[in-house]
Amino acid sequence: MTDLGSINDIVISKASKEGVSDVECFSLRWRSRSAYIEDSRPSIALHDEESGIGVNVAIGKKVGFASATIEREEDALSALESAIRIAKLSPDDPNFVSFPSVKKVTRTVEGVYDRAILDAASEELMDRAMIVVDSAMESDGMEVPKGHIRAQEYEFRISNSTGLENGHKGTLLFAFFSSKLTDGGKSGEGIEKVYSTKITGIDFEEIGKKISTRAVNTLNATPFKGKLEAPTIIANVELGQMLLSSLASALSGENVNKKRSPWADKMGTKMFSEELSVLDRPLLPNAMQSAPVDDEGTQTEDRALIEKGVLKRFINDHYNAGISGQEAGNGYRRGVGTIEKSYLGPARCSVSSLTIPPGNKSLEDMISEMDKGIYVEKFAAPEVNPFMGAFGLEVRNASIIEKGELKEYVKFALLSGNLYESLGKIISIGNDLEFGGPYMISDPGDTYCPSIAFDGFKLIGQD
């Protein structure tokens, strides 16, 4: 097939004899290797790959948009008429102005695209993933149900009628396993995802290690009574996923302009405790979104959008970021866990890597400093509420601190309280910095945080 900025220029040319008065394309090429484990066994091994485009037209204030897989030039072309005919039948879009214009950027990123990827083939995919297999059914009675690796290269190529020509290729991995152990009437459970940009240095045998341990814990765990109102850790991971359900919502650019943040006429103001800065990222090196441009073809920079507890600035595509005079750099299409399919739809605002900076405490001291608190390593589904900040969370894996020792592991219980003003009590940031991955899979946005230790939260268990 013809390389991807070729087909861009094919369908370029072809725009401007159409009367098509501004055009862009987002052209993607992906390889992906996997490998599936199913009751403890190795399942199915797959080789994918497949190229796309997404082409959005205007039309003086009309504007349409359309995607196809390409195979060949006509592919391409297809999907340029087929955006031509939505932009007719559009209405005008009065804050409509252009797509980004001209600016080649030539700087690079460091540790997003790992050789060892490209190089692993399904059959080798299999053979990690049965160590983890290995590793957890060393205690007695261990199961694996599910497990799963994947391994992707991408490119992709961004151009558009002003000039502008960018673009961009990184390797994904993601992996998810899950253990039971039953004894009795009894069961546990473990669960681990890993989301990154390398193979290379990943411990699957450790990985194992983690979701025994955590089934076994589950196991023994202890049904939860009455409620329990006490400072709270969160787990990195788990509070990442939280902050990308609710904060990558709130500073969204988009949801500013169309008043559905919270905090739309927020800008300067002190909402937080001074110990929280968060930043997005997308130079961040060996994160999952990290890019010189982004999926419009913009520059992107490292900017604060909390500092010292002050809202400072919210993120912004091209588009959003015209109505509201601030910068863009923040119009992505490409998810996390996986890259297939982004081609699909136009970019929208969402942040990179959503990053806190660490504390200085480990998270052993943050746990030795209470005398009575509460430990959450794992949720069922880490949302919370992206207007209000309010969760209700089911707790998969967590403790009770006592004395500075954890405790009881404990279950059939809900974490709740509000996100949004816990961040205003702030008891302690640790120094365990962690990628946390997308919220969904096929979402952009990652996370890159330490545990916190919060006031506000209540633990909820049965009568």
The other form holds:
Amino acid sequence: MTDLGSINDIVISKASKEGVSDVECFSLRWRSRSAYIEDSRPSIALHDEESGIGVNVAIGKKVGFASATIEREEDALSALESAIRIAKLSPDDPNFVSFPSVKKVTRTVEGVYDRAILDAASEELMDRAMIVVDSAMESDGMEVPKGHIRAQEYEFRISNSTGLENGHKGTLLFAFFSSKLTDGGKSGEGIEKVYSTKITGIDFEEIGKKISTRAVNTLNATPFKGKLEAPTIIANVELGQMLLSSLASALSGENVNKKRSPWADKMGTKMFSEELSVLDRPLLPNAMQSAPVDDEGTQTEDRALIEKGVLKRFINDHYNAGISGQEAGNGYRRGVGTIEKSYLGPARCSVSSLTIPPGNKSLEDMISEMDKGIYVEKFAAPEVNPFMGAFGLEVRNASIIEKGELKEYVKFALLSGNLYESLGKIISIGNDLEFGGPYMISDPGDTYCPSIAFDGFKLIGQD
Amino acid sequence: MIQRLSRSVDKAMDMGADFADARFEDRKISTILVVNDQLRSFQDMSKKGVGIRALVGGSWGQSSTSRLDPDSLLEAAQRAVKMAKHNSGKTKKEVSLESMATIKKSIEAHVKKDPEDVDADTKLEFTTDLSKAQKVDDRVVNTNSRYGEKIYKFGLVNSLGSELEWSEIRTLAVAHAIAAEGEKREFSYDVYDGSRGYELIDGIDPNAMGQRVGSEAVELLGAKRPPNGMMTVVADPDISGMLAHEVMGHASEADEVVKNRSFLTAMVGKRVATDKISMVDDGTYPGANGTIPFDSEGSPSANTLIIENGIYRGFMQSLETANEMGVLPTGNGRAEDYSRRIYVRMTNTYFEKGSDSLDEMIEETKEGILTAKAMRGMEDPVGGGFEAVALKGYLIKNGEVTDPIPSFTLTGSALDILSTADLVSKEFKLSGGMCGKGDEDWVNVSSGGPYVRAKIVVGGA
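Starting from the form predicted on its own above, please write out the structure of the form predicted in complex with the partner chain.
Entire complex below, previous chain first.
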């Protein structure tokens, strides 16, 4: 099969002969290898090689989209045919003007392409997975019921009828491991996820130790009774997930334009603690979403969204930027956790790497400064209501802090509060920046956040 | 295609596989999204490819590709065996599937109205009407409606001689409204989906559905904050279905059991709930979203009993787990698509209906909460912890439904909750959706069932 740029050219050329006024092609090629552990043993290794194309066409203001896996040129032309058919059936979209028209972008981003991933066959991934297993099982009675490492390399080309031609190559690594410790009738589980652009530098032995420690802590956790309202530290990765499910949605230009965002009329307003700034960083080195262009081909820029507690900017893809008159550069379709669904739909508003600049305290310092508090390392599912900021989340790994120390591991409890209100009640910000990964594995958008201590949350137990 | 699949299976066996299968999939998905009464997107997606799986000793290799020429498939077969051989040296586990049944069959999806025979204008009109109807007053600031159809074709060949071809058709309608007043924003939604053709959409009144969703969003603007703590909860079918699916269901998937990761591993024959509770996973349920003729390994779907009058009965199985536990497969070996691994997954999972009426259940509740619709739930097969978020609910006072309350979370030990389940309704409803296990591998499922009254910890902001 010919290269991706040529496939796009063939589709664009054919579209012009079919009377299409605007056409955009996002073609993607990827290779994926996975190794799965079940019951502390190798279970299955996967290898997948595919290509796909997403074709967006406009006939005047009638827009249609179709996607297809591509084995031959005919498959790409078939996607074009479907997109044209849909566009002809569609009513006018008054907000559609054109696809982006920008110059070729030549700059690069550091740390997003790891040659070692290209060389990693599934057999090697399985060997590394077994390092995690062996490391975890150094603890007596520890098992690793589930584990998974996936390495992917991909290349996309984005072209459109304005003459735009851009692209990007990247690598992705995802690892998930779960440990289990049983004692009598009780079980404890430890989970670790790793999202990275590199396999180089990942300490698989350390992952094994981490899941082992977490399983011990969960095993020793006791059901929390009663209610406790106290300063609460949310660990970096979990906080990132809470922000992706809420803040990222409220900052979306599409949600502002559609009146879904609670902050549609809050631009320039001081809403949060002075200590809080939030940036969108598509040029952040080593980040999964980072690239010199977004998935519409628009050049990307790091931008402050919230500065010292003041709302400064929303994020926009080309379509929504056209409605609001703001800058584009946040039109994404590439999944952060896995790439293979990225061609299936058109680009949409998404953050790249939602970043909170670090404070100057270590997590240990933050804990040691609390007389009575709560530390949440992991929730069952860290989701926050994007419209109001409210949440009630089951804690999976959490402890009560007493006199500056982690004292009691607790389970069967809900942490309840309002994240938007508590972003105005920040006690301290840690210096432990960590990538959080996407909210849903095939979705765009990542976080790079420190742990933060908040006022205003409540832990609710079973009685 | 069946011939090409057969040749690739033969190739895998020639190279030393103990078992091999090859599956072809052609998935076509069409969606229409209307936002604020305007078409936002109209999309067709086509995903086509082959996955070839080889078993050597106790380990599998699987190679998949969107290149369907014979040479690419043979290459994929070779790669699958190579990977399986590498990993088999690292495990003493042995899996033998020789005793599994051989099936040759072709099954077409039976629908009354093939969605491909319905013109796009009709679908667009339905979706637009569904959006417009949500605007019940000025406080509805955003309306969203979606129509979806999925048309899947499958072919499967394995080294035991099975040759299968089948198709699946599903349709979907979603309405989602946001209401705002001052700083407050609330939303509501409704979904109809199933393994049915366009007759499912024909059976929906878009005006009634849209108005209901819009009105519910507005109603929530006046809702009081939910209470916190242990409450008597009348869980609606969505929430009782979450308990069935997320906790009891995931913990009854035999891949979790054989590796001792399920809190239900040693519970067969033991009481796990009051005798009011029975639960099944039924992949044969007519028209439900999780209904399938065969799983991704070619095993016919089945109605599997999991809890019978409070006593735990057993597990859902794939070929591999059935072999390991010495039982028959139950048609639960499923994969998201040809490029993903097959493992034990649910189909339609629910508590069986009871004999109480919802009205009686409310009348007999002095103080409590009636839940209404679910937003999400989370699995916990290891700990047996339940977590679900209800979209909304109503306070029950002295046997009457009173004030609405906005979204809140329900949590606690599933066994503790089921040990307090004292009333189960005869009203019954299944809701569809997609299930991801861990973070990925999404398959069509449904859950739901009756209203169930039990003691549950409630929390919300």
